[in-house]
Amino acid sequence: MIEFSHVYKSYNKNYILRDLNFTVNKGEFIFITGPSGAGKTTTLKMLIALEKPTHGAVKFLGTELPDLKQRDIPFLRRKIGFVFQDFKLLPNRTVFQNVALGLEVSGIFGDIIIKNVSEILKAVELYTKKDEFPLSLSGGEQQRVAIARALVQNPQVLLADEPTGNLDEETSLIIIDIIKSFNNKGTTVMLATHDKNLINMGRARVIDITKS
């Protein structure tokens, strides 16, 4: 489903990724690990065409992502949900409106939005807070909104960048349980983290990009 083959990435001639090779099969749950600055976020961003490799091949469903035309990138991103490390929620939009944004960008409106957003908010146990604004929520609740927004279009793949980085252990476990529940329904998950405790809790395959 996903393939990185001899991938190198440099910024100003400084390489942060060297000869990265791995594959991810449909339905897998994968941890991407390595110390801060090792290129975990860059690796995930290559899969939604926010970054391109300096050398090497990155494929999704057989498509070479660096070769995608700009007009095709939105269609790629409908298949891949991304949970950013800093949530990237819009403070002037309610929980419901934040989650609905991706559907609106895809040209979906009306009853379908109400149905899909309501269902995903119930799945992450935030439906009762649908009319609240992000700044009134706890860090764990904001992260659940970010997860709901990434999953509302039912993507084939969920990418999560340090989704528990600023959360306590109990809340981190809740977040992992939510992500695993979607993985159990068939969503492929790639989760970047340097937290060994989180990896131990997750009990999934680990790709250490510093050893690839």
Second form
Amino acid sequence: MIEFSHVYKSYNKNYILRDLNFTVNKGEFIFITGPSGAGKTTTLKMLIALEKPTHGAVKFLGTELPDLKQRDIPFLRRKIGFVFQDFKLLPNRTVFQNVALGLEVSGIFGDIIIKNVSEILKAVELYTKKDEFPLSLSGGEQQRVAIARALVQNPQVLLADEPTGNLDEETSLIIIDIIKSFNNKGTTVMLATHDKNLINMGRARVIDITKS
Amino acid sequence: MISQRANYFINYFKIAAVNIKSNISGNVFAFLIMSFSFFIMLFFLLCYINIYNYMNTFQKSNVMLVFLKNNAKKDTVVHFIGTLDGVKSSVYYSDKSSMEFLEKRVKHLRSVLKNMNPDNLPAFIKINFKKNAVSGIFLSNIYLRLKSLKGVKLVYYNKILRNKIVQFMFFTKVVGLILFMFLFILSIFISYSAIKLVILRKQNEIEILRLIGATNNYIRIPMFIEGEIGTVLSFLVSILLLFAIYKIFIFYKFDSFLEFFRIKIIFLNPAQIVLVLLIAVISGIAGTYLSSKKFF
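Form predicted in complex with its partner chain, following the form predicted on its own:
The complete assembly is shown below, putting the previous chain first.
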């Protein structure tokens, strides 16, 4: 489903990724790990065409992502849910509106939005807080909103960049459990983290980008 | 497919409304400046249309007034007029009938005229030429010959001013065009600044929208709608303001003063209003396009 082959990435001739090779199969859960600055975020960003490799090939469902036309990038991103360390929620929209945004950008409106958003909010146990604004929620709750927004489009892949970076251990466990539950339903998950405890909790394949 | 597009469109309007609401002070400021520039545009157009109309009626007039010197005899002049071709009618007004003539024309100034000595008014002959029966050159020739007659003090002839009018009209056209261009660029700049502020303030939001799969159109169309709502509202305010001023002008009968000079004040017709609205809409689109171009 996802293939990185001989991927190099440099910024000002300073290589942060050297000969990165790995594949991810459909329905898999993998951890991308490595120390800070090793290129975990860059690796994930390449999958949503936010970054291009300096050399090498990145493929998603057989499509060479660096060759993707600018106008096709939004459609690629609708197939991939992305969860950020800093949540990236819109503070002037409610929990419900933030999650609904994921569907609205895809051209889905009306009753389908109400149904899908309600379902996903129930799944992340935030339905009762649907009318609250993100800033009134705890970090863990905000991250659950971000996960709900990423998953409401029913993406084939969920990318999570240090999703528990700002959270305590107990909340991190809840987040991982939620992500795992969606993985069990068939969503492929790539989770970037440098937290060894989290990796131990996850019990999944680990790709160390400094070694791959 | 159609309902999908309609949903998109409704959603774009909702986003634009949220954008406007979230930056109400900035939008009101831009809106006021835009209203002011459209008002100047419309006001100038109104003045221009009225001047143009006046000049047109002035040019079409085929009347010549021959003012006689005090105690001068009219016979030579009347005889000369009688020999001319193309004269429709000629009426002699003595100093006394000059007063009657004035009283008839400016009824509202009768109280002022009452204290006036008719002897101070000049005797004159009003000549009406047949329309299209005489050329401008012919009338200019008559004007010069009448002026040279003994006993004639002054000949008043509209068409002598024709060249000056044409020059004046040309001048107003050039000035008007420059002013219009300036105001057009100004309104583009205002839309540009207002939308650029929105973009700068919403850069984080735009980034998030892009990351979750929003197309450039999804982000940009609400901005165009926002720009156009501001432009159209500014235009409506400026046209209503101009209309109110026009009505006050009429209500207090300032126009009756101008009527003395045969100037009839008219308001802009629908076509002219639509033209300025079109200019306003184009300036809104251009301003939004230019401000969002850098970011998309």
